[in-house]
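One chain comes next, on its own, written as structure tokens: the form predicted on its own.
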Amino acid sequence: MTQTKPVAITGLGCICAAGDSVVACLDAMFRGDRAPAPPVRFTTTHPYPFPVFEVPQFLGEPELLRTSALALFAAREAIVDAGLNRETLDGLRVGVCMGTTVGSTMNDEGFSRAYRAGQEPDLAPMDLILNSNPADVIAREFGFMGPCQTVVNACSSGTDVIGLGASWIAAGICDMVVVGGADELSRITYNGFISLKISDEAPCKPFDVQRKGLNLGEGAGILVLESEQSRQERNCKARAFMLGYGSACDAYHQTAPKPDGDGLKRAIAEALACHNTEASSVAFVNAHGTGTPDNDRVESHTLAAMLPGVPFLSTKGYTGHTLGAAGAIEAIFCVACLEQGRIPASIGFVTADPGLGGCPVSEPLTFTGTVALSNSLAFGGNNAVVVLGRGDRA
């Protein structure tokens, strides 16, 4: 991505396991709260029940499919968050870019079997899932008229979102871009994920040398992305800033990161060139950090070999693997620290793995850096990464 000025971010919404807000997420996450347990919106014959990250009590909406309706919460909080309603919208190009992994169509069982055994089953789901396009769904509630966009790239859609976003503000597309990530828990990706063999029968341990892979989580992430003359016309503060972008594929495997890392370095790389930030500059990483063995060992030598004696952790040990939405979730957290000046422990974590190329944190620590960086690695070779500054370090 080629980036010549930084890009305002002026709000934040988020809902996953560790809460309905951003505030009670960081409040969780610095509390060491974590909860993952057997799924209870669908069932499951496997033996061992392997624990996932539900949000509990959110019933959605009927006439949505609930990944768009957890993004349409998340949104709200946003606009809250950012000082908008539909008055101070009116007039400003405002474009909606979403990731997602599986946007919640697989939940369409009972269609499809009825259809392969040759009935007619009522057209209701499908209905419902092309009524629930997540930009589209958030471009309706707001009125939006910009560009919308979603966006399928594995685990990476919702750190590509904020790039994309971003490049459309430069480019002078858009005055405000909403971007983030929304996915929800189905009984297909859960079972997908067991028959890969990466899914944790415990609560997962990034980074950990009894790591034995992922926990899946569902939620949403949501930040305001906003050009230099909106923010200024509203007289806003800004959050924090997009500071650069960078993606690249290694195109190793269909789903096992490529052990050297090219494709990770390449994506740090290009990130940190957008605005000239300085590596040593860089106060935390929030790592993919999946725990599963492969991605684990591969990140902590590439953080080892680009960014040294960084701290990094990860927050999946609080939220889950949330698929499309994790890289928006963890840009949010990465912003939220930055504000308070701490990270939290990176949970699950305890005992040292000498075939690692480095620790992630094991205790809440406070730093005085203003940057830090949230990376993303998907299935099929996928890697990209946000740099986020702090909103009074641009």
Partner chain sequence: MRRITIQGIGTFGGFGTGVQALAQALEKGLVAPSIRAVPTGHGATELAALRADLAPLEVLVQARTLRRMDSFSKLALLGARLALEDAGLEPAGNDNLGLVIATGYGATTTTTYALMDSISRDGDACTSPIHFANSMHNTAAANISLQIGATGPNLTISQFHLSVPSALLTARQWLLDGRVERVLFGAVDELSDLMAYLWMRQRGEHWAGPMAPLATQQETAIPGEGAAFFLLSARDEVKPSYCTLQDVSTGRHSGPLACGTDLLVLGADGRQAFGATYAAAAKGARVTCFTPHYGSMPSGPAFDLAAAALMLRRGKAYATPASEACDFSATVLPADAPLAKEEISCLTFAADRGFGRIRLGGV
Contents of the next structure:
Amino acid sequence: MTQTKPVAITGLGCICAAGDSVVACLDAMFRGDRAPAPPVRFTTTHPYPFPVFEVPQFLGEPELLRTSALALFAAREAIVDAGLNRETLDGLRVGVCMGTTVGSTMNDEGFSRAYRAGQEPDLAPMDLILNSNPADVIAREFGFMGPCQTVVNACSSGTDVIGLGASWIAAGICDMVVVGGADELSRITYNGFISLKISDEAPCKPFDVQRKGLNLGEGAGILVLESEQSRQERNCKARAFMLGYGSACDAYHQTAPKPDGDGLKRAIAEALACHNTEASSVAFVNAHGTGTPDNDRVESHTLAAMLPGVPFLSTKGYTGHTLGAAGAIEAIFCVACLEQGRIPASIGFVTADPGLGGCPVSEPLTFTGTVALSNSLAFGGNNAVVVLGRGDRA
Amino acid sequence: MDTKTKLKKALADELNLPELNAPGFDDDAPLFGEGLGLDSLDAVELVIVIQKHFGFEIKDMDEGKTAFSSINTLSAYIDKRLSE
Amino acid sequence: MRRITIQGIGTFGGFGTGVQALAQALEKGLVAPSIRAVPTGHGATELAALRADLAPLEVLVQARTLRRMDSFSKLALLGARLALEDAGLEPAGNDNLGLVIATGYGATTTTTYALMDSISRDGDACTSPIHFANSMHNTAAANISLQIGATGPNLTISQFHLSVPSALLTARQWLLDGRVERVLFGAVDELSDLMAYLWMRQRGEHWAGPMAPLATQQETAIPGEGAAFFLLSARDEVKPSYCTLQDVSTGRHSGPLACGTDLLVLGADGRQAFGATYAAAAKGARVTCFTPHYGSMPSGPAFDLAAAALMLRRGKAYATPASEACDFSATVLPADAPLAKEEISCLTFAADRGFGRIRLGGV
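For comparison with the form predicted on its own, would you give the structure of this protein in the form predicted in complex with its partner chain?
Next comes the full complex, and the chain you just saw is listed first.
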């Protein structure tokens, strides 16, 4: 990896079950609030009510999929946070890079059923999907003219987009890139993760000896990445800097992580090497920490090997697993935690598992370091890692 | 149709394993690993296949793992569960 | 800046299997569409389509390997294997090989049929985990990386008809940044029953062919499917390359697009909605267009790229099918016209003024 300059992060926006803004989410986490409950947006015939983390009372634009409406909601917060508006954005080369899983799938249950039953269903649900590519939706809303890319790398998408967007800035392709991830809670993914036997019937317990799996969540996280020239011209401070990105594939199994964490190790090594970050200088790690037996085992041992002694947490106990949005939402949490010099407790963790490589933080922790690392692992053996550094905004 | 025949037909169809119905197939052959080459994703599919065709749920995957070692062990396990 | 070359090409679609089959189609003329029966609310209806044949994959790969794979992953795997073979690389042990896949719509057969059937028929608790895993857009990339041992960065992009330029932008950037030395880049789309049905519903009376994409004021599109893969390298390769990848740009255009190259490969694919945009961009230029050989699909620009690479290698143009129907002022190159310069731009337009421009150069 060639060395690249840090890329400024000048705006953040977030919506998930923990809150409808970055500040609201952080407050909820430091209060230790969480309220997973059986889904209310759809019915299921499951005999057990698997809890989920839904975004309450969210009414998006009717002409968009909920996924893209969530993305747009978070994008508006991020644009305002970056001190931008339609006038200041005019003339800038702005790209969009968004991660999703549900937001790209040509599937609508009602349409599918009707079509399979030999009817001629109304095309509206399909038109809705075709109108809702998350990257297109954001570009359309703000009139962005740069590259537009929707990453569909399953659960690492929200981390991959940050690395890709930063590379467009570093290469001079864009002045600004709006990156992030969005995913809505869907009956299909709910059923899918239950069938895979990696959903917990109780609130999830990442890294705990009793962990049984994940709880699904939904939401969107958006970050504004900006070139040095652009932010100097408008005298904008950075909330954080993107210091490195790494990704690698296990090439091991369709849905399970490689037991020796090979791909994750290489991704962490690449991300640290981008800006010569010493492992010992990392203040904390935001773990993927889904709460599935396999993920937490592989990830904790990998962290013990690569970043020994560095405190880590999973925020999925507050948000649920938001799939394609997770990496972006968690990178935003990392930035906010770097600003505050503290991380919340890794909720759901109570009892250490002797089979793991370590324990997450069980209480809020203050720190003095300025660098954080965030992991995402995904189906297909994808591993993606970003390294984030504290910004220059007071 | 006896349990074993029904099981083999279900697995052959749903896990795309035509060799199960081939003459001379060894019903003691391991289903996972070196045997038929099934893996953890097939294991959870197997749970669904059994639920669909035999009407009961295997909640504990550890219990399943022992039962899943071959066609014969799985067939015996199904008979035992159905008689409970 | 690092020099990026195309070392291998793997294509298959309505024209046949392999880059040689594409080259033959380009030399010999129009590929005839086949007829696809599409289930509709009033029985099966016939649709002319350029369809891909997966049979060659069963020769290359063991049946057991393909056991869990759906048609989407198989299309991608065949493209990947053909590109590796053409590049002279082994189909296994490709440590640190990057993989970037572009797809317009993903695994639409699995999502609409296999997965939905498992839920509808037997209830939520009987959702098939295998079909669920296969419904993820990145399943094809997962299967390819497993089969060929590609342990480098792995990415799937879905941006409808701009998926190819968009994903190639990233593949190129990985090579320029030195993240990897080689990337297997590919595009894949399947014409599932669902996509064929939507095609018919959106168009009403459909066209039976032949496509005449330079007749930009008419709707002459025929749907296609298949995969086009490329082995991109930033190394000093011993094996002769097809061409160099000079530049990729994509976004929204605000006015006519300046290309500044000798020759354009137009991605015009008979969809009348984009005809005028192509005509305006190509006005007065030297142009070619090959979409009638593979049909209209989001992956189309990857086939344009393959055709451009083949032209650069032979130093001569291929004939544009139905060139006589061209309804704007441009020089449509005849068969075997020499390329004045070793430079070709592939141009794609999409909804909302979206564009993609891929520039290739000589070795």
